[in-house]
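Just one chain follows, in the form predicted alone, and it is written as structure tokens.
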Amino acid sequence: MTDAAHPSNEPMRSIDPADSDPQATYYLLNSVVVPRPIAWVSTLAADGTANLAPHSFCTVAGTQPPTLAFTSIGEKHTVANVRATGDFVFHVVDYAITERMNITAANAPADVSEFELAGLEQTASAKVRSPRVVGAPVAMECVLDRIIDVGHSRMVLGTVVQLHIAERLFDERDRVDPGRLDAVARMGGATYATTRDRFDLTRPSYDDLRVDPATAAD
């Protein structure tokens, strides 16, 4: 780990999105806002078809109530299903299931279940209609809070009503050990990253950072 600052005269490229091709801007955002967690979202279509798709524009949107958010670029099957049923399941992807997750990113027709396409087993959820992925280390059942139009994208917010977390992930403090979770993250393009290279930083208090002018060195 290094604390070396970049040079102040480092060349920078300034880009105005208003003057750029939207697709080019998308690629830039996709490459620099990294690493991003992957929301592996399962939904149920109105005709009963189970859908499963990864969305890497996602985050925790709130904690009271616990709320998750993911964004779909355009009105994809996931969004249509959430509108129809009012719920979804947000799974965390670990390294062991990365290749199967990638299969579910294929542009399959709405009447094709990605569970079957990727050879994944599904099981019933406890509080929502959407099924869960058997073998995913974390699954969070969500009921729809709202869908927000952001240009041609759709941001979906869901309230977490049930969590399912593999017992093996908990440490002696009863917290999830990131090493045991072994989550993967999305980078730009077709590149992914593991979360195996980690370091700790203790958050300082303002008092720790404050310098007393009377005792400061000249």
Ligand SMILES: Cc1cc2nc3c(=O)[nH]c(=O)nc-3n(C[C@H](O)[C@H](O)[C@H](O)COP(=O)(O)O)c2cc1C
The other form holds:
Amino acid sequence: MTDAAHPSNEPMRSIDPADSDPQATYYLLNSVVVPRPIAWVSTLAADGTANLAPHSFCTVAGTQPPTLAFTSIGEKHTVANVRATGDFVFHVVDYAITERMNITAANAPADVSEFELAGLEQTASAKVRSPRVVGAPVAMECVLDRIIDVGHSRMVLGTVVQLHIAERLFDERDRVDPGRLDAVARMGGATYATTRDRFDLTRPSYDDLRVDPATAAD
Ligand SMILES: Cc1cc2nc3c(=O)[nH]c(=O)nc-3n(C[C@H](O)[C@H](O)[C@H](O)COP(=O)(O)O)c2cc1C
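Could I have the structure of this protein in the form predicted together with the ligand, to go alongside the form predicted alone above?
Now the complete complex, all chains and molecules, led by this one.
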């Protein structure tokens, strides 16, 4: 594809991570793989301290069984807690709670609960030991499936055993309305994006693509 915005001779910067400072490569990945949803992950430490931390390296990892994944860069408290209890809760962050989410990213000691630090209320989960955040629009209780070592990072996969979704998010067809969810996403650095500017794109079938435009009107 070439056009005015994407000329075929566009100068490209080619970078070999093997020749680069790992931190610089990390910043690059963080800036170009965007926007990323934010998994606001709550866990419980072995001593009973509740923990809460955002992870934008996250995704849906599978559907049958429903599986979520997030990555801890290095082995942080969240991973130690998941190892201890075998579970976590993955919350979705909406615009209204973004600033509180940000507070929970502070590098608090293991015996300090980020729930208290950010003035957040916690409540018991239905099926896992990790508590969930009161006020988060979506909370998904997960049982640890596996932890994958990815170099010095740890990718945590969990099977969703219970979902909690605010009633106000559902439309008349019982689908979650993205406008009501108002999820935020992480861009590079300290920049975030809302999900307020949206558009629809209908996915074509292969047959649609084979229709000759010249005869399509016939
Ligand atoms: C929006 C946002 C996204 C973040 N994403 C990640 C991430 O994907 N992985 C990670 O290790 N740290 C991430 N962090 C930093 C952690 O939240 C931070 O290191 C936190 O203190 C980890 O807490 P813990 O030690 O209790 O696990 C993110 C921070 C913010 C503000």
